[in-house]
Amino acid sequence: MSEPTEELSTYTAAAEVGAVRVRRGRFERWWLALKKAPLSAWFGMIVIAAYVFVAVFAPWLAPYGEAEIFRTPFAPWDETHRFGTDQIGRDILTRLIYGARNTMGIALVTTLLSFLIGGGLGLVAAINRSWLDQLLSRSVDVLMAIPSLIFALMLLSIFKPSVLSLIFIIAVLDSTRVFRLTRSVAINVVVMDYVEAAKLRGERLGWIMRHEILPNIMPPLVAEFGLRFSFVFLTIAALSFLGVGIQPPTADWGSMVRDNASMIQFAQYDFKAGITPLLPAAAIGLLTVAVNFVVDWFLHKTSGLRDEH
C-alpha cells in the first residue's frame, strides 16, 4: 500500500497557546443571547418595546388632548373617534395612549423605589446579623401578614389620594417582598472568603454591598424586578378601578375600565361599543403576559440550565 501524500493535521499545545483569542464585547454577547431566545421571549420584548414607544411619544401619537372633552358622550366608533368616547366625551384612543405613559411610568417609579428600600435594607440585614436583622425581619413579617391590597386601600383612604402617596404606599408595601428575597440570596454570599477579606481590609459597608455582594446576586434580583413590576402594575390598575388610585383627569387604564364598564350591556345592540371597556383591560393583560415571558427566559438563561435538542 502506498503512503498518503497529505499529512494529517495534528493538535499541538504550542499552537493552542499561540492562538489569538478575542474577547467578545458586552453588546456582542447580548446579541448572541438574544438570537438564541425563544419566540415567547421575542414576543414579550417586542410588546414591551411597543408599549415603551407609545408611552414616550404619547403627546405626538395621541390625536387629541388627554383631558379634551367633546360634545357627544359614548360616541360610536367612527373616523373622528376611532374607539369612540367615554361617559363625559373624552376620546378613548387618546386616553389609551396617555394611559400607557401614566400607568407604566408610575409602576416603574414605584418598583424602583421598592427595590431601593427593600434591597438596601435586605443587604444591611444580611451583613449585620444582629438585633438590627431581627428587628427588620420581624417588621417585614408583620407587614406581609396583612393583605397588601386591603392595607393599601386603608392607607389611601386615610391619606389624600395622589400620585406621590400612591407611589410611596405601594413601594413600602412591596419592598417587603424585595427585602425577603434580597436577604435570602445575600446570606449565602456574605459568608464567602472575598467578603470576609473585604471586611478585614477595612472596607466600608456600602463598598462591600456595591462591589462584593450586589454583583453576585443580580440575576435573581433582575428577574424579581420584572415580576414586581407586573404586580405593581396590576395593583395600581386595581386601585384606580376602585377609585383610590390615579385620580382624574389623568388617564389610567384601571379607571378607564371602571368608567366605561356600563357599555358592556350595550354589546347586543352595538358590538364595538360593548368591547370598548375591554380595550384597557386587554392592554393591562398583554403587558403583564409580555413581562412574564421575558422574565421566564431570563430566569432560564441565568439558571445555567441548557435545552436538550
The other form holds:
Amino acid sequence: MSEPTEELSTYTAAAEVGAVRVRRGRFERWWLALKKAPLSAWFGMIVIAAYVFVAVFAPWLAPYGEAEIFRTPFAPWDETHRFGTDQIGRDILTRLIYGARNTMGIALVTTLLSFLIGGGLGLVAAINRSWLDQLLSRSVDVLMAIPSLIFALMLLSIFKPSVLSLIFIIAVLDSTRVFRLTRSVAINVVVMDYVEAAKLRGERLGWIMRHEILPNIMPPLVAEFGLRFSFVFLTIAALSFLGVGIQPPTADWGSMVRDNASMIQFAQYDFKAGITPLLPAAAIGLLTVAVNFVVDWFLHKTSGLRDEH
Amino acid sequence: MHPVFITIIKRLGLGVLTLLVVSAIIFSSVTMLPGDFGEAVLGQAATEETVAAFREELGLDKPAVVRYFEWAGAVLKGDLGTSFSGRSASGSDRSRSVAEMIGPRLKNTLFLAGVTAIIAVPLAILLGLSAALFRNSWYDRTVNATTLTTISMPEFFVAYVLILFFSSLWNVFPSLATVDPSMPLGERLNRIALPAITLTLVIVAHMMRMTRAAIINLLASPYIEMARLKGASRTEIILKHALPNAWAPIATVIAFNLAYLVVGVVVVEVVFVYPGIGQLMVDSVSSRDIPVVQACALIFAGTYIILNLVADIIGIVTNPRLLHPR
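Take the protein just shown as the form predicted on its own and give its structure as the form predicted in complex with the partner chain.
The complete assembly is shown below, putting the previous chain first.
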C-alpha cells in the first residue's frame, strides 16, 4: 500500500492500483496469530517447547547416565540426587530427563506412522470410492469395535513386547481413527472442480493427493495430529505402566510410576519421597494438558469446529 | 411394519455380525503364534511327546475354520478352554479352566463398575445440566477447566494422587482394594472406595462435557428461542423444553461412557490390586497365557460392542424424526 503523505503530490489512482501489494511474510503472519493467542495456548506452547528442549538435549542436561546404578536404592532427595533414587538405585531426575526423550520420541514416531498409514489409506479411499473404499471402511469399523487398549494388550501377548512391536501395534490401531477423519474431510474436497481438472490433465494419483487434496484438508489433520499424539502418548504410558510396554532398562515415565509406586506409602514420614512416583505421572499429565490447550486454540482459529464443547 | 423396527433390526444384525468378526479376530490370534510355542509354555525340558500332545489338545492339527467353530460353540456353552499356566515339561497338568478363573473376578469387576456407574451417572447429568444452565458463568468455567484437566491426566495419576491424600497422608480408605466374597457389603464398599472414586472422576468428566454439549446444542434451536421470547424462565426452558428432547443424546452419552469404563477399569484394577478381570488380563499378557487373554478380550470387546449397540438403539428409538416419518 502507498503512503498518502509522501506521495500526495504525485498521487494518481492508477499508481495506487498498479502498486504491488506487499504480502506479509510467513513468520509475520505466524507472529500476528501468536500475539492473539489466549493465555492457555501460550502456556501449552511454552510447556511443549520446554519438553522438546529437554528431550533433545537429554544427555547434556542429565546429571548421570540413563541406566547408571548407585549404591543406595530409594535414596532421599538431596544435593547428589535431586529427586532421590529408585528401587535399584538409579537417579530419578536423570531417568525423568531421558524418559522425556524415550516416551515422547516413541509416541511421536507412532503417531507419524499412524498418520502415514491412516492418512494415506483415507485419501485413497476418498478418491477411489469403490470396492476398495468399502473394504477399508468396513475393516476399520470392525477394528474400532474393539477397545484399543484391550486390542493392544491382546496383540502384545502374541508378539513379544519390544519398542518396535509396540510402535507398530499402536500405530495400526490408531490409524483407524486417522483413516476415518481423513476420508470424511477428503471426500468433500475430491468432488471439487480443480481435482477433476487435475485428473483431466492426466496427473497421477499420488500427485493429486499431495498437491490438490492434502493442502485443503491440512487444518483438521494438524489438529487431529495433536489429539492423536496425546492419545498415543497416554496409551503407551498406560501399557508401560501395566508392564507390557517399554521394557527396562530404557527410562520411561509409565514404568517409572509402576516401579516406584510403593514409595507413596511413606508420604506421612517423608513427604518428598512420597510424591516421587507422582513426578513422572505429572510429567505425562502436564504434556497432555499442554497439547490439548494448543489444539483447542488451533481448532478455534482455523474452523471454530469445536466452538461449543 | 414400522420403519423404526427395520432400522433397529438392521442395527442388531450389524451388531451380531461385528461380534462374530471380532470373535474370529480374537480367535485367530492363536494361529498367529510362532511355531515354538509349545516349548515356550511347557519349558525347555519338554519332550517331543508332551509338545505333540499339547499341540493336539489345542487342535493345531485341524484346519483353522473348523477350530474356530468348535471354539465359538464351546464359548457359547460357557466353556472358555483351559489356562496355559500350571503345565510342566513332564506332561503333568495342573492347569485350571479359564471359566473357573474368570467367574469370581468378573463378578468383582461388575461390582466395581456398577458402584461407579451408580455414583457417576446422576452426578454427571446434574453437573452437565447445571453447567449448561449457568453457561459461561464462573461455575461453568471452573467445572469445565477441572474436567478438561481430569480428562488429560492418565488414570493412574489420578489414582495415585487419591492414594497419596486419602490413604497415605490421611488414612481414611485402604490403598489396596483386596476383596473376597465373604466380606460384608459395607466392608467391601470401603475397600473399593478409592478405585470407584478414581473411575468416577474420569467418567464424570467425559459424561458431563458431553451432556453439557448436548444441552447447549439444543438451546440453539428455534423452538427454545421461541420459549425465551414468550418469557419463560431459564430453569423452565431447560427442564420443560430442552430436557425432554435431550434424553436421547444423554442416554447415548451414558451408554458410550459405560463402554469407556470397560477400558478404564483395567488400569485402575492394577493400581489398586483389585481382583477383577482387568488385572487378570494384564497378568496373563505378561505370562503369555493366551486362552485367558482371549477370554478376557472377548468379554471386554463383547461388553463394549453391546453397550455401543444399546446406545445406538436408544438413539434410534427416541429420535422423533425416525418415530414419526413423513
